[in-house]
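Single chain ahead, written as structure tokens, the form predicted alone.
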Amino acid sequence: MSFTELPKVELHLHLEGGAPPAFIAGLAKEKKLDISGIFKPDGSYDYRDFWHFLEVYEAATSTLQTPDDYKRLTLAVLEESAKNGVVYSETFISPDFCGGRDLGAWREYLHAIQEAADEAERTMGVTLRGIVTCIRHFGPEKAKETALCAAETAGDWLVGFGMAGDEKKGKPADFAYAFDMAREAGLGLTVHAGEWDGPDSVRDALDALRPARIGHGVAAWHDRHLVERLARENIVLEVCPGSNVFLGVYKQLHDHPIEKLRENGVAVTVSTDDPPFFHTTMTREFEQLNRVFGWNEEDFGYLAKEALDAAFCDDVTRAKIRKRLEPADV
């Protein structure tokens, strides 16, 4: 079975994290920035562990300095998505990296990203929507500024608000004000939790921030009551199996709980997280899930529909994408 052509819905993709290393190296050369230390001799990204990955990620992001840089980035990322059969994607973007949380500057960056997304939809057939993320290890005060940027630009394209970064820093409750601001603006909510910290990190995020989705969330498997709660409350997990294995959260995909979570009624979706960093694509994710767990075309069709149901887009967009998931259109 060829998985490339299967229509896919991806809900957990960091825009900067989707940047091909050659693209970042090219930008650095243009701007005369020396970030050679973040690359291996073969040109791929180089880092030791998750926390070093965060440093390398931010170093790569330092090359993205103008709205036009982000327009070019968006086109490069969406080209890769389209090659792998993605028909709808939601991407994490942050005013922290796009204008330093200044609302006026953020609007310019957002406009450039949207322009690229519109072009990609016309020419590549992939639909993109944005989720603003605050950065957890930057602290709650900066998160409030980020949430204000999100609330002021919420609409048909900017559809969500979330939190990424080092989940061991601070408590979810510290960020409640920012999430309340985003909720009042009508944005869908998601939180990274349960990747590097235990089940309590997922529970605390649910209690304090009331998101509809959890980014990763795989540590929930170690708490039976929490698994039951996720299923009962229909909390959707944005699972990134390849990322989890590459970073060592699990030694191998066979150890990953995605299949067990699914069997216990938890709504799971599949995404790439930061694909070039983790040497993965949506096609490769499907191939590996087929190889290890035997997921087939029917499973992946259900997965795409479940992801679309969990998407933060408006109903018009959802209906349009749903037609593309029908077997006759594959």
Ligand code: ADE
The other form holds:
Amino acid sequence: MSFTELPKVELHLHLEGGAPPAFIAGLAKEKKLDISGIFKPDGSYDYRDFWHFLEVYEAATSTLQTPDDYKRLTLAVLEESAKNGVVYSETFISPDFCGGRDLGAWREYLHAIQEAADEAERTMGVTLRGIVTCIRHFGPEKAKETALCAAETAGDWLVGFGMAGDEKKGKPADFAYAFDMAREAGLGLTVHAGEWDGPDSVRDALDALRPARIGHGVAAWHDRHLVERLARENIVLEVCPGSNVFLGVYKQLHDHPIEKLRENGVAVTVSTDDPPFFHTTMTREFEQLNRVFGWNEEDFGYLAKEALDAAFCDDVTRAKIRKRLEPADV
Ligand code: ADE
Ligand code: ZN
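Any chance you could show the form predicted together with adenine (ADE) after that form predicted alone?
Now the full complex is given, and it begins with the chain already shown.
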């Protein structure tokens, strides 16, 4: 059975993390930057563990220096998404990398990314929306500046605010001001938690920042009360199984709690996180979930609808995408 054609909704995709390594190597060459240390001899990204991954990620991102670079990046990323049957995607973008949190510069980067998204929607049939993301290990002061960029550009396209980075640095409460600013601007909220840290990191994120979604959140499985809370409060998990296995959070997909979380009433969705870094695609995620847990076409149909319900886009967009999830009449 081929899963490529099934219409997919992806909620957790870092824009820079979707950059094909050859694309980044090409930009480095154009700009005469030596970042050869981040690649293996076969051209793929090279890193030892999650924390080294974050460094390699930032080194790769250093080649993206202009709005036009981001326009090209967005087109390259969406080409891969479209090839894998993704019809709607939300991507994490950071004013930290796009203009150093300067609001004027950020507007230019955002405009370029949106131009690429419009082009991809017309030519490839994939709809993109943006989630501004602060980087936890850059600290709460920078997060406030990032949130201001998000609040000032919130709208039909820029629909969310989130936090990525090293979840072992700082406490969620340190970022409450930034998240309050984003909430007041009407943005949907998501926080990376429970990827590397334990269930308490998810609980603290929920209590301090009140997000509708948690990025990863899989550590919640180790706390029965938290699982019940997630189900009761309808908190949606943006689960990235391939990322978790590649980075060593779980040894193999068989050990991953996605199936048990789902069985216990937690709303799970499936995404790739940083696909070329983890040698994955949305198609591959579906294939692996089918192989290991037996998920079938019906499960994937339900998964896509659940993800669309949790998307931060407006209801007109949601209704338009919902039609694309319905099986074509024969
Ligand atoms: N930034 C990019 N990918 C990430 C991940 N998996 N966790 C935290 N921060 C990230
Ligand atoms: Zn992530």
